[in-house]
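Only one chain comes next, encoded as structure tokens, the form predicted on its own.
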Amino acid sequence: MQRLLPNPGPTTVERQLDAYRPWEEPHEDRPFVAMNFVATVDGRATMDGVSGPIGSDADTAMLAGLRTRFDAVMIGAGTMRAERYGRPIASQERREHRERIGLPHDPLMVIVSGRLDLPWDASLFTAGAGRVLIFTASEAEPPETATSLRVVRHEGRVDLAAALRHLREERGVRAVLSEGGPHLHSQLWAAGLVDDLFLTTAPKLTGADAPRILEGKALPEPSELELAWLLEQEGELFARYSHRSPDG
């Protein structure tokens, strides 16, 4: 892997992420929020409904590495149904590394699900490890799960700003990694709730009618981004963008 920007030279995923400490930069009323996505050159975020076939082993390593740097991992219900998550950090070694750098053993798994329509047989719920917090507008009751589960209900629809405030004030969450999907990310950007974007661009074209990394209503205004770093391996690009505030 090569670092193209800044300071060109050889690097690794581990070396690049070693100095990245988002939990040290929480906002007063919400956690620091980063989103992570992989996309094709023609801007598509899934192949056959899932993101896995787009990226390489290096992209998987970047995702796994990022999960070791955040208090919580957030996804939408559609992503949970498509990807059927298990324990977000499967490696005991990585969980122990999290504790050494001051993070909880397992990241809190946060799901935004308006209707509470989730694959309850997925291993995230059945493995009995870690913790899950669901924000929903549904009055339905979830089934019994082996994994520790809590539900926070919002009236009408899930208010993402209120959800993040709850995570910061009630759960002590300092940094959240959002992994999708495109509608959740579009809502986060529209509400001005994103600080960093990690985007892997795979050297692939699909030409398919698949979602982009943001879907739904247009943003109120274009979001200005600053390129913090750019890495390359075998034609695959790994960018970290920081969200530039309106006042520059």
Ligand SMILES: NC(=O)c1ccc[n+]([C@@H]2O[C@H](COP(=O)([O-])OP(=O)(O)OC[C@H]3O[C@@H](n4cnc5c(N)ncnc54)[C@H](OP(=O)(O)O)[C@@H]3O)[C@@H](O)[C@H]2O)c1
Second form
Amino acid sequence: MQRLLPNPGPTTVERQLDAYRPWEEPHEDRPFVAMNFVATVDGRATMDGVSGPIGSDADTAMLAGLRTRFDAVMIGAGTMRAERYGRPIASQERREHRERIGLPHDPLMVIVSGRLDLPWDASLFTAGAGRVLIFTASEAEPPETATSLRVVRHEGRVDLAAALRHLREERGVRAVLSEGGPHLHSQLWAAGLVDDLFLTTAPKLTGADAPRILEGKALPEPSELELAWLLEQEGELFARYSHRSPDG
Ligand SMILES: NC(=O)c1ccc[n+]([C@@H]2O[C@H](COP(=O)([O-])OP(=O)(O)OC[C@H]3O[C@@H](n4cnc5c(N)ncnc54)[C@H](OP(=O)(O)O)[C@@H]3O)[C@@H](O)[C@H]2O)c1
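For comparison with the form predicted on its own, kindly provide the form predicted in complex with this ligand.
What follows is the entire complex, opening with the chain shown before.
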């Protein structure tokens, strides 16, 4: 892997992420929030309904590496239904490494759901490892799960700013990696709740009507991004953008 910006030269996912310590930068009223997406050159976020076929093994390594740097991983219900998550960090060695750098053994897995219509047979719920917290607007009761599960209810819709405040103040979460999907992503930007965007651009075109990385209502105003780094491997680009705040 090559780092194109800044300081061009050879790098690896591990080396690149080693100095990335988002848990040291929580806001007073919410955790530091980063988003991670993979897209085709025409900006599509799915192929055949899922994201896996878009990226290469290097993209999977970036995703796995990023998960080791956050207290919590957050997704929307649509992503949970499509991708059927399991335990976010599969490797025992990586979980132990997290503890050595001051992070919890397993990241808290956070799901945002309106209807609580989730794939309860996915191994995230059945494996009995890690912890899951669901923010929902539904009054339905979830089934018994082998994995420890907490539910926080909001009225009407999940208020994402309040949910992030809850994570910071009630759960001690300092940094959240959100892995989408496009509808959750767009609301987080609209509410000014994102600090970093990790975007892999795979050298592929797919066309058709697959979603883009932001879906739903247009943002109230364009979000300004600053390119913090750009990496390349076999034509695939790995960008990290930081949110440029209006006051610079
Ligand atoms: N390329 C990538 O990196 C990437 C990343 C993630 C996902 N994806 C793809 O994106 C697709 C899913 O897209 P999506 O936009 O539907 O995913 P999503 O944003 O994960 O899920 C949308 C769902 O989340 C819930 N939700 C979001 N905001 C809410 C709020 N404020 N209050 C209550 N509920 C809220 C709703 O759930 P209910 O339905 O329960 O009401 C809504 O239907 C999948 O095909 C997945 O593979 C791609």
